[in-house]
Amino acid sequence: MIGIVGYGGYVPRLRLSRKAVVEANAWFAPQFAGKARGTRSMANWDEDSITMAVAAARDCLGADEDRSHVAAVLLASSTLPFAERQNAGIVREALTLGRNVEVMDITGSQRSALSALGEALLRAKADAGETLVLAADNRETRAASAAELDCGDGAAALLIGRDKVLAEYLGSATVSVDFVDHFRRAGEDIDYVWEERWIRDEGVGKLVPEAIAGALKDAGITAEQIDHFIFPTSLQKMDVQLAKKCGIREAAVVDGLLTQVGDTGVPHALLLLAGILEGAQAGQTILLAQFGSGAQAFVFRVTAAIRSFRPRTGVSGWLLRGVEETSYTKFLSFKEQLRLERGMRGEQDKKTALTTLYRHREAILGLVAGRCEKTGEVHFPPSRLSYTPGQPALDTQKPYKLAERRGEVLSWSAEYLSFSMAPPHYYGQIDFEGGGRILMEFTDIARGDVESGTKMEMVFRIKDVDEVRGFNRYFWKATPLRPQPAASDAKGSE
């Protein structure tokens, strides 16, 4: 038996407002007055598809220091940062997995993440160990645009594998046609989308049923059985066409989280996925198909292991713990769209040493610090000399990982004086369970959300843009701890 084995998701804590937007707009788009309802996720200043990626990641895998189980991390999205170095390569480090981990970025098609679940399905039937599928987008679209407003930023993570399999993989197929609904030429931001009706009726009305009936064939199961149908779509009741053209229940269709996300783009397929698997029962069949250069679909069903797992916060825990964003400008400035004025403070030059930042990888990216094996102290960042007061010692620093402990504000500030994309700029010393203190930016945060004494856990966040080379630095920052919510809440958000 071959299939998921772990799953996770992450929606950025920002909902935009659609009416806010709309009502910025009116001036000069008044059609869009029809779509002011609901929020759609907005991705904070400091996160990206990688970033993201980690998120998720850390949803699916939980905060256990052994993760010798993942052998390769396929990362896919039409939005990675970075079009000359491995992205995936980031999250590895991101994730303190070993140096033999396989990783590989898969781009090209709004069903890449399909495309990532179908290598990593044959890895694991060649018994290659776990692969850890990531799927992230932080898609930039046109002001004033229909995109605008329908799309979303998230991320998705499964764990395919062999042991304790949570949902069986039953069967695939793939429609490859060079079907172009929207394209974006290397080097631009934004997608050029063709005509709505010429995309419903040619597109996906005619080659997702083909992925479907191929998909169900394969498994051996007809689409009377199918209990849960996933299609992420922003066109209209499409979901349900698809459903009465293939023969599946309308009940059966999915909720592609529209009014309070929107489309996530490559991740949405697997984020649907991530939330309906954590109230799936043993026994029931999962349709997954995704449109995008053709299309592609895959039939799970759930196994009695179902219940011996659970994601660090969920879907529905990242969906609970929304906060609605009501400044169109903020957006536009988050997406790099608007350029505000930044003063003096912000003009400093952000050039990454390179040779500085492969020296110490581990404890940036991973936040991974020295623990004294004679004295117990816990130093960041570690060097081969502890340095604790009256006992210097040489070489007794062994590596101590900071990332899954949680931590405590010491002292904190909260000023306007040097420059923040989101001010005031937050931060402050954090003591860690366990030992270490570091002095960290705060992220995710609003007036009255810290004091001395508050909890916090660690984000994996873009910490500067060198915005003359185009290189993004990623570190850790410390963000308040909340509370995960009541398996009743959980169950009244799905």
Given for the second form:
Amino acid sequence: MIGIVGYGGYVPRLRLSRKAVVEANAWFAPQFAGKARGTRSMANWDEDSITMAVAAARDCLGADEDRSHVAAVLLASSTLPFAERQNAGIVREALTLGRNVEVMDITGSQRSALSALGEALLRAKADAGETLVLAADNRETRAASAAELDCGDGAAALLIGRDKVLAEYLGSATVSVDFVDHFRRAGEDIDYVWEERWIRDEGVGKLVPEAIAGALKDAGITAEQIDHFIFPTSLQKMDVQLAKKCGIREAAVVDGLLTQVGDTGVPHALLLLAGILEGAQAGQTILLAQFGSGAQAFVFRVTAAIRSFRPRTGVSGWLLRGVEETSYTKFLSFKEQLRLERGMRGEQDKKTALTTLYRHREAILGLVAGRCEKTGEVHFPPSRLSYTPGQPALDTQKPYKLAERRGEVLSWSAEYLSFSMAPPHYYGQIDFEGGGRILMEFTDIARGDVESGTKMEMVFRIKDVDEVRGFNRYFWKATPLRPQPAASDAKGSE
Amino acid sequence: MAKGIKDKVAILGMGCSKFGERWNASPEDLMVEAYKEAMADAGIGAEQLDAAWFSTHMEDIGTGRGGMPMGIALRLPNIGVTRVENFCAGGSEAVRAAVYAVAAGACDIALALGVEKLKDTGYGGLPAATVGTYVPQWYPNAVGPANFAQLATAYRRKFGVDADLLKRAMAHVSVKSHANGAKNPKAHLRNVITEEQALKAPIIAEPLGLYDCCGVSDGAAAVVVTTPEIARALGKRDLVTFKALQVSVSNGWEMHSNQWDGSYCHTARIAARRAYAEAGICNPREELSLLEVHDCFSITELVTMEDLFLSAEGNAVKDVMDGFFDADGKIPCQIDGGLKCFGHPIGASGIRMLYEIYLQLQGRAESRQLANPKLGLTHNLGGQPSQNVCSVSIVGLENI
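Alongside the form predicted on its own that was just displayed, please also present the structure of the form predicted together with its partner chain.
The next block holds the full complex; its first chain is the one shown before.
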């Protein structure tokens, strides 16, 4: 049996109020008054498709230090930060996966996550080990556009393999057609979109049913047998219309999370799938389809093993962790649509020495410290000499991973002096459970969230942006360890 | 332990420029201002100098690198000029080098001078420091106020001190320094402030407000040192001699292991212990007459009182609130205004501290003169609480 053996998701903490957007733009774009409902997820300034993919992967893989079962990482996205420099390679370093793991970026269409899924299933069929399929998008849209309100940011992860299969792969089909509903030339940031009615009638309405019919035939089941139909779309009621057209029960249509999250793009089908799997029952069938340069569809059947797995936070957990953001200018600034005055302190050169980065990549990207074999003390960054007073031992440190360990704030401050994309700028000393101390930046934090003694966890984020040369520095940051909130707690602004 | 430098070296003369926003003074002008005063006070000519040490921290916005900027600015007679740099403790390092040279007998008379020109950056506060190519890839884009503010968060937790009480104690530190600085014509900030102003000032780095932070100033300070014998031969009386000069530098223990609790400066305690031993001081709380400490931030001054073993651990808040370190207290601290109000031109600060103690010991401190001071201590800290350089110097009248 081959299929899904693990799953996870990620939705950024910030949820932008659509009302705030619509009201700010009302003088210019009054036609969006009807869209002033709910929120859309919004990546923090230090998040991008790479960091969100890492977050989803960690949600799927859990805290287990042994990740040797992962043989390949496929990263699907249409908003990869680097055109040259393998984005999935950065994810591999952050996850401290082995250096022989195959990594691949898959991009170019809204269904590239399903292309990656198809590739992963082929690898499973060939018994090539487990493949981690990651999909993430940090959507780029124009201010006062419909897309700005419809889109969201997020990521999802599926682990595809043969052992303890949670959802068995039954069949799939692909339709590859150069149907240009939107395009974006290399080097451009924002999509150019054609008329919606044409996309509905000639694109989605014709190409997706063809893929669905093919997948159902390949799976050997009928449309009526489908229990969960996943088709992410920001076209109103398009999922329901498609279900009807294909003979799928309307009750099977999976909610697209548009009121809370918005359409996250490439990852959205996998994000919805990860959400559905949390509550799916053994024997249920899932049909998953996505549109983009054609269409693609997959059919899975949930197995009896489904309850044997839980993602660390899960889509349901991420949904509850949101805090409403009512500052539209913060959103525009984070999305590089509004250049705020940074002052002279914002002029500091952030050039990264690539030789240094390579030499220390395990410490910087993987948060790997050194643990002295003699004293058991943990030192970050790792070094040849330990810091034992009076008797620093030489070459006794062995690699020791910190990313999945919890920490506690020893000391902290929040300052308004240095340039920060999200002032005040929080940082402090974190002492890790099991040893290790790092003076590091904090993120996803608001006033009152932190005090000496606060428990923290690690997240992989953008450290600095080198705008002169177009380079992102990545490192880990501390964020308050948040217990799973009740549904009513999801409010407030950071 | 080595024999140390107690009473082997005397101060022959000192000078200090006015500190502040010296918009129309170049670093060279500031150097000349301090140097001329020091040489006039010493009563010697440049040809009598055997060697010089030069302290400046931010060479890129100030004087440039090496010893040449000082040699050229002062037209020194081609003697050796060596630049020393040890963060904010650089001034004390220049003094240490000159004193050691004299104590060793290698020089008869040596000069130490520190200068910093900070007001050519175009903005308030200090410029960001660059630290190689590795550290910036993981270390926070940190600024001084937030580094030192962390002392407060850790101190509160360690001793269970109420945040409002600690904030008031910090305000007391600053109110006292402003009152002192107001009497000092060379001080950068000469305004008196109230506790309420300090408490209500805008936050710079939680929990530090504007008045918890020292001035960022232009300035220079200089000292000429020689042996007590030569000083006497040159007609000097009431000699001020060095009793101890100690420097302690972090070795990573605080930042890279889990043992330090974040509420104090480890190196300050080491340097203080060594300095007291070198000077033969057994009970500093009773023996010291005055202090010039590195009050870059009010919380730094507060924890320093414990680091110098003047207040018992956890007791500095009470001592500060009781006025123990006020101008009329048992051990006046920052009687010249300190970094807080005299100002903090980085490379000069350690020498400026020495300048005030020298004036006080010689009875030349005018309206802020203390009654019969005999022994003074300077504490000059560079870096930040979890990795730093700390200098503790003790000077006193010759036969104390």
